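First, one chain by itself in structure tokens, the form predicted alone.
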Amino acid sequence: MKRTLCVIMAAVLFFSIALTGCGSAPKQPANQAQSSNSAQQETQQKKEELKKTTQFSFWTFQALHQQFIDDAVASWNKTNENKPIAIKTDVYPYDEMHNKLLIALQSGTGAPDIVDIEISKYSNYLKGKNPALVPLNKIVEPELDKMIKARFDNYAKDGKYYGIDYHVGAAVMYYNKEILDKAGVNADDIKTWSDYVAAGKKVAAAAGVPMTTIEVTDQWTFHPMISQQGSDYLDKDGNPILDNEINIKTLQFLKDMIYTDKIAIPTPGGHHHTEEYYAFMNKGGAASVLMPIWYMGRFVQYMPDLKGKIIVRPLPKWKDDGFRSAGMGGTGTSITVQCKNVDLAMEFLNFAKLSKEGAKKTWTVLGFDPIRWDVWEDPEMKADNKYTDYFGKGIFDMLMQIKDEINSINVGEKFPAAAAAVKKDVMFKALKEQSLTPEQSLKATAEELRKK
């Protein structure tokens, strides 16, 4: 019996020897088997899909653009599914950005399917006959009505519209109503620039404070004041007019407000997107700012201890029947002449900036006012967020009542130029340094931009 036994557990070994020297994989579980097979199936689909997706690249130098074009692809296919789209974002600085966008659309290869251009340098990507940007006509004069036409206009060459923005920058006055009230003022009693300097006369004298702060090193004071009175850096052909009597008599007004009706100072640190300046303002420093609606989103990041306090209102008149506002700053999303698909591109932007969604994206993701003016009464640009806790409700309301006082600029091809000069000398020498009078600061900057 025993040797029968050992018979038998000597066969079962050698076959289970014989069967591993085969390579024969022991059996999997059910179960593990079963995750195996759902793991391919779903490489595989994902396979598939990745096959039907249209591949976009995206050069940005502002990573908040970046956030609002991602929530848009998502948006997007989730209602065209039969069209799904994945957008690869590059965020560069912003020099770096421009620079590398000019050499890859001169040299014909490198330049991304969709590129956000900063309107101080979009003229440098419209010399030539032909630019190497496509024209978006075909989706924005059908919308043209219900927008701000003017931030279109600052994008075109030749009745051709190449970018397409993410707002109206309008610029309004943000008021401190705490340090106003100290004072006795109310800031819906200030209609003109005469009134604003009566008020900034309180505000000195009572709550101890400067009515405002100028920038000198940058352009967000003056450009707005002259563009309220339908000046600007160049004419309507491009030639520059930086010294006509519109701009001068502008910068006096600036100078004057700081060194003999003492209501205004240089704003710490030059300008109005420094430390310095936060923390100043932050702590009550002057009792109002102007600046354009995507200023809120700096508030609200860097200048805490205000909420509850600004209030936003168009800005002083210099006339009875001038414009309340500008529109100031903005970048133009563009599609490159290198884009593969230049229809779906197209289509994706117009779902993107130019929709009733769109736009009110722009509101809820950027805190930015969007360039579709229809959509500025909707409910849904009323609706609680981070911005109306700090600001209060109401903003698309003073919007509504501004929306027709806004003129275009003029981008030609010497604004970039322009725009460096005011940042750089013009304002500087004329308000700080003082080594030149408004009037010689702004004909000396003229002349050399004729030259060019």
Contents of the next structure:
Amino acid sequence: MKRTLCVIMAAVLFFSIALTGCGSAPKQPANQAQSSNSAQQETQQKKEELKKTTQFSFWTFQALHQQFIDDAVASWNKTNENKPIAIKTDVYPYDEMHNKLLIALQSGTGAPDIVDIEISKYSNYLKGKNPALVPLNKIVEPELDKMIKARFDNYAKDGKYYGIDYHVGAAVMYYNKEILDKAGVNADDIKTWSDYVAAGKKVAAAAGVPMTTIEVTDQWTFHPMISQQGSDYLDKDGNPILDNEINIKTLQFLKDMIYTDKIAIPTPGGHHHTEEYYAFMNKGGAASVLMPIWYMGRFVQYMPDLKGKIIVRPLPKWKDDGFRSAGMGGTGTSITVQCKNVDLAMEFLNFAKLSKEGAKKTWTVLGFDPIRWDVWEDPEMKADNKYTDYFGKGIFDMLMQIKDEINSINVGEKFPAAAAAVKKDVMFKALKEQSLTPEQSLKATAEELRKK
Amino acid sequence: MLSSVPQTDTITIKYNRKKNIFYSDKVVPYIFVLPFIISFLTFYLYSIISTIMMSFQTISGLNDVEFVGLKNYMNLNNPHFFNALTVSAKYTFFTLLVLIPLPMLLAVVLNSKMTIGRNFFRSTLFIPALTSVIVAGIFFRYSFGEQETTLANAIIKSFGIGPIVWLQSKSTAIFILVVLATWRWLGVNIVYFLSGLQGISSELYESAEIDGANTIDKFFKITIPCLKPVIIYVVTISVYAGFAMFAESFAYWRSTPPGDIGLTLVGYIYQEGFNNNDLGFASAIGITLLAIVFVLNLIQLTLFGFFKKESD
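After the form predicted alone, can we look at the form predicted together with the partner chain?
Below is the whole assembly, all chains and molecules, this chain first.
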């Protein structure tokens, strides 16, 4: 008896919930009906507009880039009312996006119209006779004289430019002024790497913290330092030169900083994008760090306690006439061959990333150093934003000094493999595990790359 | 009248024929297994054959394929492959060492009517199997961070051991992988052993008691021999799972562990196939992995006497 009652009650409850949504709509008074008519017309209009609007899909691995593209779409639709566009962005994790794209391009279906590809993955997509990306020479070539050309060579093959970068990625030194002051060191007096080591010894003695941290599972310490000296992982023709004399000396120099001079430590967590490192640095764990200019965003976002304490300076030189920076990292925005309206997509990319306005936005929205150098001195670039609040003004004055001291890097077909090997083998085995000497470590990896 | 008789006959025959297809002992079994056959052909057989073919090719893009013979297999002779093989083998060995005896013991405890709250423990031990390795892996990744304040370092600190850099050394790498695997798979193996235990007749224990056997005797002389089929099954799937492990390593180090410390064979496939866009070489690793697991399972099943006839 009790059970039957329970079942009936449950059934009543269920139907009363299920049927709540089924109530008939109340009849509308005449005037409201009219307004709903005009509303219908409006939606009709909107639908027609939508038909005219060209839809694009965009994949990226960096949520910040989505903000940038959304912003560009809004300004495009204001200035180009006759050809409105809409972009649907998907932000995927780094590896997942690149792998998904690779499979979509190889199988010939499912790829987005526009896509962000990271530099150390880029040549994977240029393999073979017919890359599945669209050459952008039509929009790139007219603007090239106002651009840092090296940033376009990274995404080019056989004279065709396939990607447009967001930034130069000038490598700089971020100093913690508070710690330097404690040790009586003036950052502007550090001109060469030997000055840097000398200053580091003072810092270690006076403040009791290491001068810097060295990445042992990533490349942002090693690669800028060799690029400064004109060396690289590959030569111009894409052959591995990882084990040349400059590279061996530089890696030995890094090892000496850690174990002989004792002014550096392997980065907590392995590299400068780990939670361990952010926590360590935020507490004043080290006096400086070598990273590209795009690392500013990480300071602002993850190391709030250092606000006002960090100053940005060029890298120390190796020789008196040596370069004080290097162009590091990057992301090429490309159009895939599966795009349905290539011309319009190109026009949009031109507007969003190559134009003067677009270049300024890469600084105001993203905090990146634009690839278009003729905007660096623009008054708009001096306006306050969250980056000037954090680091102080004059970032671009400093960048202007080093703009011609940036070597291009060689991005051959073996670059993804070389970069991956430096990250996971060379640095780790020579600096952290110490299972191989710097020379052995570089030689072993270079041999392996040659065999591929 | 006469003419109408054959007409009805043909109708019944036609009807019967239709009916016959669905009632025929010969046809119906095939219809029932058809969904499996189709999924097997498309998702297993086709993939395996296509992988074997790809392992002899260099693939640079859509319709851009070159036959290279055994080159991909020759390239397997490199330190990364052997590192990955060692890590996978060590991991399989240690998971077998932990994930067979431990769940068996726990299952015996949970099966005993004397245990208080055994249903509660059964379900809580099973819950990790329902979570995603990646989600749980993030928790483990941070627990094994290198600061003094992380969970793992806080625990060993109470024993007076200094903070350890868990994620950057070969020996700790296998340890943390096995910890994650144990946490996740313990409950599943307990369920297997519990179901095995419930199949053992209580009369066996009763008669043993009458003969004067103690608890340890009963465990080794009755429980383990009766659980043999379950043990064979669990070892077989554990060998396979050990060599196929990828997610745990991915959770700790993403796709590129430094110095290959946590690189597994499947991780190496992922690295070569997707990170380096070399699907031909990745296929060769995959086929080699298939062969290794196949041989290992054959050896193990032979040792257990799985292929002997019941009567022997």
